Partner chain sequence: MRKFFKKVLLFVTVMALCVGIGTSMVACGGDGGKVLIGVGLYQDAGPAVTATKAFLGGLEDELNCKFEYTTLSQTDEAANKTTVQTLISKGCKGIILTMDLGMSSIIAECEKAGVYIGGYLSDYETTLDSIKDNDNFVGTVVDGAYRGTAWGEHIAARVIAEGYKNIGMIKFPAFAFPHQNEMDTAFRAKIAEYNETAADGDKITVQATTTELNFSTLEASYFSENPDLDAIFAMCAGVDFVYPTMVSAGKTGIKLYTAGFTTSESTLADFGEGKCIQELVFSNVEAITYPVVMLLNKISGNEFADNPAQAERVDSSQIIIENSADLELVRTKSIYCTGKLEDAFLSAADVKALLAENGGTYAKLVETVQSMTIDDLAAL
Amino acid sequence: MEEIKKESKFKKILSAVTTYIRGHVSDVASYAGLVLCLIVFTITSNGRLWSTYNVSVLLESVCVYMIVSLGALFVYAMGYMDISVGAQMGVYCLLMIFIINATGSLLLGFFVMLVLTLLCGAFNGAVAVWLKLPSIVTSLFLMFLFGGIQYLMVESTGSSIVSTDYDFSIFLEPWVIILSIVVVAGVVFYLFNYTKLGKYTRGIGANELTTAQCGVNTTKWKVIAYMAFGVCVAIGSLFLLARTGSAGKGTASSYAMDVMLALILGGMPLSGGMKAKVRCALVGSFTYSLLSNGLILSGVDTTLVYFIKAIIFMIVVILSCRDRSGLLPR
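Just the structure block for this chain alone, the form predicted alone, nothing else.
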């Protein structure tokens, strides 16, 4: 009798676990992916993954991806995307360098960059709504525009790289990086879960028509969402410049796809909606940075690293959209 009771209890526990996993497939998969990366790269790198130097490099990389991804959360929650973020960050880094070299003021450079990110966010959101264009169209326009500006800015110097002697060492201190991540994540968590901004952006992603019929000014909140993304892009650009101290024609060019991949690795559905969560940006950014860093430490050729990322991107996108009519968001 006692054995029967134990067997019945075990079946109940197994059933509860199975039910939870089925209802939280993306959550379980994202955490499992992170743990798998930690185990695999710890072994294949012969422990170098946890060296003091590599941990600091990994932390600096995670900081930029995580801050930008946290901002992108508002846009992706609506089922939209912004593929111009990489080109924008490249221009912002160059602009900060020019201002710092001319005036010696980092604060002025960051303020100008912040204003530009807010204006670009407002433009991206408003034009897409007013002209009834898919978000990818306006972001494509900004990507080409900023790509051209970035090229002209570098060419005007007569060199392929523009640098500054400004001391960014304070921004590379581990406690500053961790504090910045915590503060940005805390603010985004509050806005996303306890304010209208998070509620309405998720509502737009779940069903924009229903959200509008409930009396929500969807145009207004789309613009605000893109502007919130812009603020995080500005902060991320500052930490990116602090890492390199220079910028060129290709600076940050891959960040648009990197941020997208980081989010979907964290379990973010490209269709947006109520399944969008802050942890998608946190877990996904760490997983992506770990993947990039671990592959190189494990001796994988640089060309193959990009190939592996492309394969992972296709697999995750297809799996995350398997019940949808299309692969790309609106």
Contents of the next structure:
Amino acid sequence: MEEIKKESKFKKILSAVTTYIRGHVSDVASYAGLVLCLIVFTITSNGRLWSTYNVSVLLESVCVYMIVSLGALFVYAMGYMDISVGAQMGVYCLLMIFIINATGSLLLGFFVMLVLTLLCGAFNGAVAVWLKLPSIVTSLFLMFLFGGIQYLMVESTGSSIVSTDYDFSIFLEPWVIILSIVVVAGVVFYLFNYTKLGKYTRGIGANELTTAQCGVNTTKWKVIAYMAFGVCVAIGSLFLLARTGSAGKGTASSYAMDVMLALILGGMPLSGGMKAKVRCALVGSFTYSLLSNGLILSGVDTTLVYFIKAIIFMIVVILSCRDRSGLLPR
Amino acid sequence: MSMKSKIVNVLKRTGLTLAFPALIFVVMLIITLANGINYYVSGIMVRQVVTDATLTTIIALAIYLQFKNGRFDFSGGATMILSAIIAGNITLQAGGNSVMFMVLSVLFAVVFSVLTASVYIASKVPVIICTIGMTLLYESLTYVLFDAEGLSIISRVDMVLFGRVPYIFIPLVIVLALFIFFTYFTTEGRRAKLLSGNQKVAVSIGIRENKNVLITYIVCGVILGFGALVYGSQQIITTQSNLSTSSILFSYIVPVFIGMFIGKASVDAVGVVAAAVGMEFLNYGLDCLGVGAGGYQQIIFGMFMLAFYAFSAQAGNIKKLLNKVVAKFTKQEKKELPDVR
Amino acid sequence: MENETILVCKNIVKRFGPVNALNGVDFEVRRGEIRGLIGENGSGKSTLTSIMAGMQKATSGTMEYKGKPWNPSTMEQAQEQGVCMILQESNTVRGCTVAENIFAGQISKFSKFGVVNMKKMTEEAQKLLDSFGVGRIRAADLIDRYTFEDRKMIEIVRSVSADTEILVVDETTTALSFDARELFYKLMKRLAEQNKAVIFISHDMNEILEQCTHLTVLRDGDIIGHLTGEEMRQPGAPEKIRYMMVGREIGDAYYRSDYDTSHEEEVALEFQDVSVGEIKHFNLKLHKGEIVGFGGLSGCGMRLIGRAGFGLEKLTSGSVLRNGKKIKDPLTAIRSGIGYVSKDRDTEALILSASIADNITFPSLDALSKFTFIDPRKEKKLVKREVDRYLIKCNTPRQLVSTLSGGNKQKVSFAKWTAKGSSVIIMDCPTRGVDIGVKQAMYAFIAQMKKEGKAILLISEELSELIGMADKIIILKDFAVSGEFMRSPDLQETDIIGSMI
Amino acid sequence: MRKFFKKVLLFVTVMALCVGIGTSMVACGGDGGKVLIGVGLYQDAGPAVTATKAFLGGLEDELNCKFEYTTLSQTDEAANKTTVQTLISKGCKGIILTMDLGMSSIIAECEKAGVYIGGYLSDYETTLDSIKDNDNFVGTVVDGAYRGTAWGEHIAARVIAEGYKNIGMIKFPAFAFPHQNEMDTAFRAKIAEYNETAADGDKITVQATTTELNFSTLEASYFSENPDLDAIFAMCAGVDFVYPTMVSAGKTGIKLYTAGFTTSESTLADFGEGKCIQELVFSNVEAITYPVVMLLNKISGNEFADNPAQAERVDSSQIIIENSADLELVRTKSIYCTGKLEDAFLSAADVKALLAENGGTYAKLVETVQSMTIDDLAAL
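Now show me the form predicted in complex with its partner chain; what you just gave was the form predicted alone.
Up next: the whole complex, starting with the chain shown before.
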């Protein structure tokens, strides 16, 4: 009798778990991807994944992705993309080096960068609306513009790489990195879940017309969302620069795509809307960094790394983004 | 409509479409001359513009075919690159010629397109995300296949016939004809149009979407195959990673949008050709000015793109404004229902 | 005399996940009849007919058509065999020509080896259009050029052919203007006279009673009963039908029962010399505690007035004032206490992919936010209040709106504004596609709002609704006011129709 | 909120679990005592990579070490730092890098971790001065000669001898390859010297200002700008950046003198007497011996008696291919083309003998990497 009861209780829990999983496939899939990577890499790397040194390395590389994709959350929640981020970050890094080398002040450099990111945010948000352009066009424009500027900036120095002797070591301390991630994530979590900004950006992504009819000045909030992204880009650029103290023509160029891939891995729908969650950025960017780190640690041939990454990406995506309505999703 | 007005109409439309490249040409000519460069117009320029514009047109049409049907396909670039690598290397190893290269390019591009479409249909993942995934997959294969050497056959004259004048017109004509034939004259092309207009309704009327997507992808694959042929015949292809093929795609996307706009005056495919020619006039002019690559080229290109977009987005408003002014003078009340029902 | 049976459904069951949409329905269609199908939203009428027309498959059960087993896999196939269905929503494809729309499902008819003969297709389409008496619609034109009614006609032309044996009309007429409706009715009659069958789904009781020869009532996936033409004409039939539909007494208090047209003196919303779109120099004072109704054929401009009142349209002259302040955009409108229930519920009024709670609180966020912080507890309280007020049927307020039925969706879009505490509410067709039970509740809420001193601008395509609810009815025709009627027990639809057409 | 905490709790548990398993595995794991050396190459694959891997693979047993390969980014310093960090995580004691990108931060990282860095096919132009005194940097071997003078003169001599009269000049921008300026100057000087004595009709015209390529292929307008060329001296990697344009512009009648190599059959088909490409150059993969030996010395704690005080930048000898006979030789006998270990200039035992512990000297090491020419190949 007792046993039967136990069994039925177990069954109940099991069925509750399965129904939860069924209802939250996309959430579960992104976590499952991360956990799976952790477990597999732990084994294949002979445990080196968890050596103190590697954890600090992982932290250092994940921090920029995480901060930038946390900011990108606001933009992606609206169903937009910003493909200019990479080029922007490259220019910011260079600019900061120039300013630091000229004045010795990191603060001034950061401040100038912040102003620029806010301007770009306003541009992406407002100009797109005023000119009635899809925002991908303005960001494409910014990508060309900043890409060109980055190129010219490096060229103007007569060297292929620009560097500074400023001591950034404080930014590489693990506790500073963790603290920064926690603070940024905390602020984003707050903004995203408990303020108008988060709710409106998701609303714009889900149904812009309705959102506008609920008294939301969509243009204004688009600009704010892009600006919030800008702030994160500025912080991310600072950490990126701190890592090497130098920048060149290709610095950060891959970030636009990296951030997008990270968010998708975290379960973010590119159409934006209500399914956008803070964990998309956290889980996604962590999985993304982990993949590169773990695959190399596991001694996978470099030519196969891309292939394995692609397969993992497809699996996560199929699990998390599958659309069950009858029509083929666009 | 009388025969005469029909002819006038056709001429007018053609003129409007051709105005874009003509304008760019004249502007670039003036700028180069003003800078003391007298070699803008030359035989090399014609050859260069023709070969580049052909490649641009083919790739742009492949992007456009999906775009037109409501899908944004990230994987086009990767499909093309991978097909070119496989087809090219097999042809090399077999000691084949251009025709074999062409056949294999088309074959592999179709195979990969069908694969993409099948994964899309089976997985039901939104098309952008799905094709991003397939792009990563195809890019990763460039490392695995043929010792990651990519493809370098540009100097094999016997293999790259179709990348050069005059044979380059063969893939161009085939692709143009295929595109126009498919979108305007075939059953599936018409169905694709209905699907892109209103997916839900079209499906409920009884159009089988899966079949249509598959067929559209096959056609797109053929176009991409010719793209691979020309691309592989003109450029050295190296391994690709982290969506680098999408930037190849992006670099050809501007003619798509411009073509869509100027194509309104005539047939959209012709618009794409005109846009491609126009863009190549621009590029070649920039080359002559010494800013054909590097920072300035990017900035100029970006500015040009934004300006064009901004203009075309406002074109409706400008037209409306003109109409209003005209209406005021002629006191003709338009009987047009407002947008609101 | 009983006519020949043409289609028989036996024990049809349809399940959507855990929900049973139809639990073993037996249904027969006979030649020569126009069978009305009535029931609340979610009662299964559309599910049943769409199974007959091949749009979806039954979970179990069998069908027989003309004495043979009937199992159409697509609408196209069903249509070829003579069963066709006209859907509620617009079902045409933009960016394509009329001809393409008409033959969308049959392109292969005009194809040889995959190549289409567009010329032939256009000619055939034009012939069809002519035969339906709508030759003014040109087959070669883009469909975008035509109005909603015309597009509906094009759908009919697409669906109905000489081979049509059964025509299913799913709530199509609500969206149509008077002329188009008449054309529609004529077509139905003609088909019935030709010894074919029509299945007619509508929420409009009057329409059903006038047009149908037989009636079947559905409730919660079961057939409750059948009425013959005679039974339908008997006095008291509407009440009886309503009872069958809802399963309880609806009573007399369907519309407002009082004829009290008094209101407070204070003006709640004023249109001052407003010109918007084709409407020129429109003036109106809406007072507190007043319900002003707007009526007219669709496309007469009444929707524009509602949109202008909420700051959604750009005015070419004049202004909309509330408490002396100009309403420039939805934000100023909401801040000054105006709410707007859009007609396009799924695309404008609601975020379908968001939860009930999110939808209800959305307009209130601005007010809830304190130093950027929105207290989730306050949100929760607000949502609970509204869900309780409207008795929105849901498991949890975190349920997605897309999972709700039409009536409950509409309740959510009402709740948005009561949550915000709006004192002027502009309603554009608030009971469109809503079943009787919810409709009654809605009318009660509207009457309640009036009592609370709220000002209501009620835009409706249903005259009976206006007569039943509004203190003052303004009829528009071709973007100009063509008639004004005060509330009175004697006011009849026939009095008003004259000024509409 | 409670749900959120549950999630966090779950996450932390899983992490903790993994840490537990991980650390316990580190405790038991081991690499059998072999010295790990990381190799960051400049590309994922290709003949040079295959040859390098083949060569290093042959050394592993003899030298009791193991090589771990990764690919460096040509543009992203941060990515390179991450790559190096991952190699350190993996347990590498020495790292060979082919890229001068993000070096100062990488060196700092290695200092912290006690790992040594050696350079291969890179001159560390921008950072050598700042890192040469660093104890964790062991020096680098350059891709060919650091100064470009000799090769410039060599090409000039060929052009004069083969009688071309109108020469186009193409190079990479000075900021990236400053030593191409020396090459340029040396070439022009030699030609000017010839022109002084040459008869009027025999004088050689050289393109007045050298065209700079911004790492993109040559533009076709170059041939409109310089219509009468009969030869081009491409100091940049002309096989990749100039030759394609010549082909697409139909200008393969012009002779191309350039550095760089390819195993592409189709390009090689256009090499040699009467063809377009006149000269090909590549660096020996065996040059990697220099950083390998230097690193192993450091790691084992042995030092050459004649070890330089500062880390050095050492030239390496290159294989210069001037005619089809040379090409045939290279294709059949060089490890670069065959990918076979037995075709290498040095055997594992040769390399082992170079180590300090086995009595090698620095001078011998340098001499070894500088004495592997086409003639040596022929003599093998």
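The term rigid core refers to the most C-alpha atoms you can superpose between the two forms while keeping them within 1.5 Å. Positions refer to the first chain, counted from 1. Values in this document were obtained by computation on a predicted structure and should not be read as measured data.
Relative to the superposed core, residue 278 shifts its CA atom by less than 2 Å between the two forms. After superposing the rigid core, the C-alpha of residue 290 moves by less than 2 Å between the two forms. Core-superposed comparison between the two forms: the CA of residue 34 stays below a 2 Å shift. Aligning the rigid core leaves the CA of residue 299 displaced by 3.4 Å between the two forms.
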